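Below you'll find only one chain, the form predicted on its own, shown as structure tokens.
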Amino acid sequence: MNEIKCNADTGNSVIYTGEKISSFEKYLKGRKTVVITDKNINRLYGNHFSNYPSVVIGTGEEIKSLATVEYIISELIKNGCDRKTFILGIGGGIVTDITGFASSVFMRGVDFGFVSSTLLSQVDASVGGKNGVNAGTLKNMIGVFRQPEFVICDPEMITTLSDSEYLSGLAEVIKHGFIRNSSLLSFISDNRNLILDKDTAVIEKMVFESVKIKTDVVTEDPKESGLRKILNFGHTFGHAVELINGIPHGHAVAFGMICALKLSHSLNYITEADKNYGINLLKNFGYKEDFNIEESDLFDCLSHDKKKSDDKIDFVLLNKIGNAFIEKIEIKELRRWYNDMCSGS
């Protein structure tokens, strides 16, 4: 097991890498605890926390909602919870963002933690302290900063997801390697056989890195204003594709950083050589270069963007692999662009 400290002006965290979800008791320090979990991880690891009231939310992003906070709110109330309660949320991406948000709004914050199940919420959505819930169908539009105060990151629980929510999360860990460490990708390039069989020393290390990475960017810039920005290399076009597909998070980031790659070198910033590198590792892993997406419905999407500011948008670009950096380009030039790219030209 690995520990890792994540200390910003949005609280303290420490994440353990390898770390079991049957050792999560030690952390709980004798407190009154409510779990937060969905019902297929009641199903699977009920066992675990059957000796604690437990409120079993539904899954999907349609439960990433302010009706599902305003219910675990009032399960919380029913349970006599107060400001000395602790809240553990149990599960992957979703049960994390709304266990980290309920609790930070009830009786104006209460301590929390979670168990990540998902490599996915191992590497990403568990860990940095931004917590929140959809508005509609526009992703992550209500939230918070704030840190929980541990997370713990199992191995063994990432053996049981399905491929697919696996390679979701695997599109993650990659996204790391191209912003912040290019040996994190060879070692994922060498060790493919290896990733694609779930080995859970490869997994753990895989997540000990990323989270490494992660932590180091948020200790920085907590709150997203500056160098943080970079974590959402992909993201531009990927939230986009993901909205109007409706294909897993980490497929749609996979997409949307071979996007990145090729403006990337169209602008100069990048070889041919290392654009090449990129998209055949991501295609070597399975994720799609193409989803046939009418330019019309993707640019609608992207004047919603989070990262949008009047007709520009802030575009994380790569100037090498393992470096990358904030671009403000206009939305009109992206449009350009990406049609070029799509008639070949």
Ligand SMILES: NC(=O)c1ccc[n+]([C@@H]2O[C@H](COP(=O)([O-])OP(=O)(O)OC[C@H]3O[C@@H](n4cnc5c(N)ncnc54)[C@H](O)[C@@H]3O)[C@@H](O)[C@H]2O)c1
The other form holds:
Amino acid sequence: MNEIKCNADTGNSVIYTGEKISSFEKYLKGRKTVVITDKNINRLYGNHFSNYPSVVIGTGEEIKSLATVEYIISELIKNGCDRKTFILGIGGGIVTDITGFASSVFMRGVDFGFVSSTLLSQVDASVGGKNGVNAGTLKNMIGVFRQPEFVICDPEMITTLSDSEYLSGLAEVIKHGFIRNSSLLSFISDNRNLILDKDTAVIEKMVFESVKIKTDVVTEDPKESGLRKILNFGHTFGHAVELINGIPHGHAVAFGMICALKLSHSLNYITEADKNYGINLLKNFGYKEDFNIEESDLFDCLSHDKKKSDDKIDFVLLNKIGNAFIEKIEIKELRRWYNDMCSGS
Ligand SMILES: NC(=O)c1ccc[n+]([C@@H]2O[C@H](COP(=O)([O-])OP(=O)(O)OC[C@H]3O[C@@H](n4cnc5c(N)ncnc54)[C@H](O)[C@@H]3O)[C@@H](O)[C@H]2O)c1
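With the form predicted on its own in hand, show me what the form predicted in complex with the ligand looks like.
Now the complete complex, all chains and molecules, led by this one.
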């Protein structure tokens, strides 16, 4: 087990990688605790928290809403919770985002922690103190910055995850390698088969390295005023294809990373060999380089991107494998580049 501290002006958090769900009780320190979870986790892991009152929510992005927060708060009130109650979210990114938000507004804020159960939530959603809910179809429009007191990352829980959810998290791990740590990418390449078999030792290592990278970035820039934006590597084109084609998050982010590698090469920031290394690494895990997307749909979507201002977009590029930076690019320039790339010129 490893312990990583994430201390920022949004609060202090300790992330335990390689810890077990069965150990969560010791972190509660005897406080009255209510568990928030979803119906799948309740079915698969409910035996671990059957001694605690629990609020079980549904699954899917539609559940990440203010209506669910209201439901959670009404259940907390029914359970006699007060300012000293501890809230434990057990689940993936939807459960952790909504638990963090509900805990931050219930009685103006009570302490909370997570047992993070998906690869994406262990390496991304649970780290860094962003909590929130969607406003209709607009993602994460309502939220707060506030860190969980602790996060437990149990590699065994990842073995019950569907392959598609697993690949969503893996794309974020690979992203961390591209932006900050080329040796993480070498580890991933060298352990391809074990990774695809969901070997718990390699999962534990990938989670540890990823959490360290995200924690470093978040500690330097907790509220995303600069550096933290590099965590959006692959997400500009990625979010757009996810919205347009409804493809799983991991495949969408991988496609976005491939576009970003190609753009970094076109702008002479990385060599052709580095570009090909990155693309082949992603393709080796089954991520696709092409989706049949109408260019007009793609750029319609990009023009509504949250990272856009004055027709320019904060685009995350690489100047070498393992080092990212942000460049403002005009959307019309990006469109020209995209058309040239698609026509093979
Ligand atoms: N706060 C942040 O910084 C941040 C960062 C990235 C993503 N997010 C958010 O995270 C959310 C996505 O999170 P996610 O990918 O974890 O999805 P999720 O929470 O929807 O979980 C995916 C599915 O897997 C199931 N599941 C969870 N753990 C399981 C396990 N161990 N075994 C079997 N099934 C399991 C869930 O019930 C669900 O059906 C999005 O809403 C996104 O906006 C937040």
